Each structure stands twice: as structure tokens, then as C-alpha cells.
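Consider the single chain below, provided in C-alpha cells and representing the form predicted alone.
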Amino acid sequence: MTIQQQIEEIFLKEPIPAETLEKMEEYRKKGYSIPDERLIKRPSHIQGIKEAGIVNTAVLDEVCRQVHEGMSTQEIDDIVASYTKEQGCICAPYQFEGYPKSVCTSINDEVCHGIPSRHRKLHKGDIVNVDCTTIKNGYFADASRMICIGEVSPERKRLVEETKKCLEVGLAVAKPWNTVGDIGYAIANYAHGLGYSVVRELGGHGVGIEFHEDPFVSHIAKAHTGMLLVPGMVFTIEPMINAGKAGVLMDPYNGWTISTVDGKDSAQWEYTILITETGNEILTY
């Protein structure tokens, strides 16, 4: 049996407990978006992801540790190419759709997959956003991190803690039946408040069998809105926050890299979740 046999197999194996059925139903009659059965992981599952989360989250422990001024994006992702591979696991991104490398770095106005090069080098100042994922026996967990390299401007250092800001204030109320609505409501108010802008057109994502899965994590959104949020739902919270406009463009010569229209600065902090009977337990940062 395959590793994708064994997991799917534990959807019969392990089935939702009859009182969060219930529950789901009475939220669907109310007029509430219910998620899919398959959506809500199984314990087995939960902890296949969690053991993925613990690798994803030391590989980006191991690029903070290295990162410094005057090295090349190219080296982070041969750090967290060579230190995966020691963990016996795989990078995601490497081939998913065509994309060239094992990690994403978007620096400064780059929002999101920035492509590494040997030509990229990180200069004192920048700063930049190190997006990993990482597959351990066919489970995923997903994450990023800003780093600031050297001193930063006073305007960068406050987008990249603010931006921060904004996933804890997401996660806040990514509790068991809200909704996915109410995290890009808080999001966008926290972040609108402060004067940033919400990129729209990128945001989280289910994760966990798969790469991407539903439902989609607006993080600009009306409350009460959207998907419930179910015990046993794994997704990520990875708000790009944007020091000028909302705007956003795609190279058009990589056809990966997405930057502000502006030029203005932009960062992003992503944790992947899982939903609790209580609230939610962050299994990868």
C-alpha cells in the first residue's frame, strides 16, 4: 500500500466524531458554508502533519541561523534543499507547477515567489520573506518568516513586526465555529488601521495532504463570512501586507514573482493551524 493509500484510507478508519456532525449540521441549517468531510483531518492525519510541521519549522530555524548580509538567495535555498533532504523529507515547491527551486525569497517590494538565484544577493537593509515547505512521509506543513538583514530602516522594522501583528490578530479568532471571514476581518481592520494595505488576490490555504487545499484564507473579509471553521481543519494564516498600495503585479519574464505595483515595500508571516475544540494549536512557524 502507498503512503496516499494509507492516508486516504484513514478517512473510514478514523471518521469525525458524531457530536461535531451534529453540530456542523446545525450551523448548515442556519445557513452557514460547511467544508467538506475531507476537509477535516483525522487524528492520524494531524499527527502526520505535526511531525512535517516539526521539520518545516527547524529548516527554517537552520536559515536564520545561517542568513547573513552579502549571500545569495541561491544559498538559502541550497540550505534548505541539503538540510530536508538530511531529515529524509522533501521540498514541496521544488516541480509543483514548474517552479525551479526548493524555496521561495521575496525581497522588499516582492510579495511572494521570489525565484533564489547566485545573483540575488541579500544587501544590509532589505529585507526578506523565506517561504518553506516541507513533505514528510506524503504529509505537508507550510510556513514563512521575515528576516531583516543588519539594520533595517525604522519604516521596515515596523511593517515586518507589524505584519506580524496581523497574523496573531487573525489568529486570535480562528476558533472553532467562526469563520474563515472573521480572520480576514480582523486582519484587514488591524492592518487598515495602521495604514497598510491588504493584498487581495493572494492568501491562505488548506494544507496537510495536499499542498493547497480548501478553503481559501482571505485576509481582507467581511465577518461572519465564508467557510466554518470545524475541529480536526488545517490551513494556513499568511497576511501580505503592503506599505502602499494593495496592487499587485506578476513578472512577467519568471512568471512566479509577484511584486507591489507601487514599489513599495511588502511583507508576509505565515503559520499553518489546526483548529481545535478549544481554538487552534500552531503545528509549523
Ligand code: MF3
Contents of the next structure:
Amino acid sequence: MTIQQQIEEIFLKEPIPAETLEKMEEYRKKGYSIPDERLIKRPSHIQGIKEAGIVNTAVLDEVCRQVHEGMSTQEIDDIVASYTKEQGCICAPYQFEGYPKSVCTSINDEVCHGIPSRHRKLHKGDIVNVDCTTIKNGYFADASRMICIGEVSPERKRLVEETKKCLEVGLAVAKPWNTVGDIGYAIANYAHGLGYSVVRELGGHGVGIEFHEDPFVSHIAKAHTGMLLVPGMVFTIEPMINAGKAGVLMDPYNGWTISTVDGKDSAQWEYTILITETGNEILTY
Ligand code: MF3
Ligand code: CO
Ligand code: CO
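Right, the form predicted alone is done; let's see the coordinates for the form predicted in complex with the ligand.
And the full complex, kicking off with our chain again.
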């Protein structure tokens, strides 16, 4: 049996608890949009995603240990690719929809999907997002961190720290029977209070059995809208917060890298989380 078949079989062998289904049905009658049953991971799926998360965290830890001023973003790619392979795992980005590298490295005004390159060096004062997605035994875990290269300006330090706070503000409302919109509402409300803007075009996503699953987790939304959050759902929260205006543009040459239109800085932090009976559990750091 292939790994994919084993993952499929778990959906049949480990049904969703009846109480969860009953509660979902009550919300559905009230007009809420409820998740498809395939978006509710079962205990064995959750175990697999947790194991992918442990490796994902170790990969990012290894990057943090080795990162230094003057290195190229290709060297980060080399670290991620070799460490992931050593752990018997796969880098999900590699050849995903034609993506050419194993990790995304997005510097300063780059919002996300920066492509590692021998020619792009890290300079003192840069802020870089390293976004890593790890596949272990067919299960996916996705996380990113900001790294400051040497001493950075107070403005950059604040953006990096407050963007992490945005993720935490989202986590605080990521609990069962809230909605996806509650997360975006909390994050945007916090970010706007600081004078920052929130990227709209990209967001978090269901993850675990595929790289990108439903729901789309907008980081700017209306409270009490969007899909109901149900125990067993696994998704990312990954706010992209801009120091200036919200507008972003894709690099027309490489077809991937997203940057701010105004050239001001952007930061992002990402966790994969599990909705539990009482709140959430972070599966990556
Ligand atoms: N890891 C990114 C995310 O958080 C997706 C990167 S897609 C890639 O969803 F192809 F650029 F790797
Ligand atoms: Co993601
Ligand atoms: Co990611």
C-alpha cells in the first residue's frame, strides 16, 4: 500500500467523533460554512503531521544556527536541502508548481517566495524570512521565521517583533467554534493599530495531507465570517505585515517573488497549528 493509500484509509478507519459532527450540524443550520470532513484530520494523521513538524522546526533551528552576514541565500537553500534529506524528509517547495529551490528566502521589501540565489548575499541590517515546508511520511508541516542579520534598525526590529505578535494575536482566537474570519479580524485590528498594513493577496491555508488545502486563512477579515473552526483542522497562520502600504507585486521575471509596491519593508511569521477541543496546538515553531 502506498503512503497516500494509507492516509486515505485513516479517513475510513478513524471516523470523526459523533459529538463533533452533531455540533457542526447545529452550526450549519445556523448558517455557518462548515469544513468538508476531509479537512478534519484523524488521530493518526495528526501524529504524522506532528512528526513532520518536529523535523520542520529542527530545519529552521539549523538555519538559525548557521546564518551569518555575507552568506548567500543559496547557502540557506543548501542547509535546508541537506538537513531535510539527512532526516529522511522532503522539501515541499522543490519543484512545487515549478518552484526551483527548496526554501523561500525573502529579504526586506520582499514579502514572500524569495528565491535563493548565489548572487543574493545577506547584509548587516537585513531582515530575512526563511519559509520551510517539510514532508515526512507523506505529511506536510509549514513554518517560517524572521531572522535579523547583525544589528538592524529599530524600525525593522519593531516590524519583526510586532509581526510575531500578529501571529500570536491570531492564535489567541484560533479555537473551536470560532471562524476563520475571527483570525483575520484579530490580526488586522492589531496591525492597523500600529500603523502597519496587512497583505491581502496571500494567506494561511489548510495543510497536512497536501501543501495547500482549504480553508484560505486571510489575515484581514470580518469577525464571525468564513469557515467554522472544528477540532482536528490543521492550517497555517502566516501574516505578512507591511511597514507601508498593503500593495504587493509579483516579480515578472521569476514569476514567484512577491514584493511591496512602495519598497517598504515586510515581515512574516508562520506556524502550522491544530485546532483542539479547547484551543489550538502549535505543530511547528
Ligand atoms: N511555504 C509557503 C507557504 O507558506 C509556500 C511556498 S510555495 C513555493 O504557503 F513554491 F514557493 F515554495
Ligand atoms: Co504556508
Ligand atoms: Co510557508
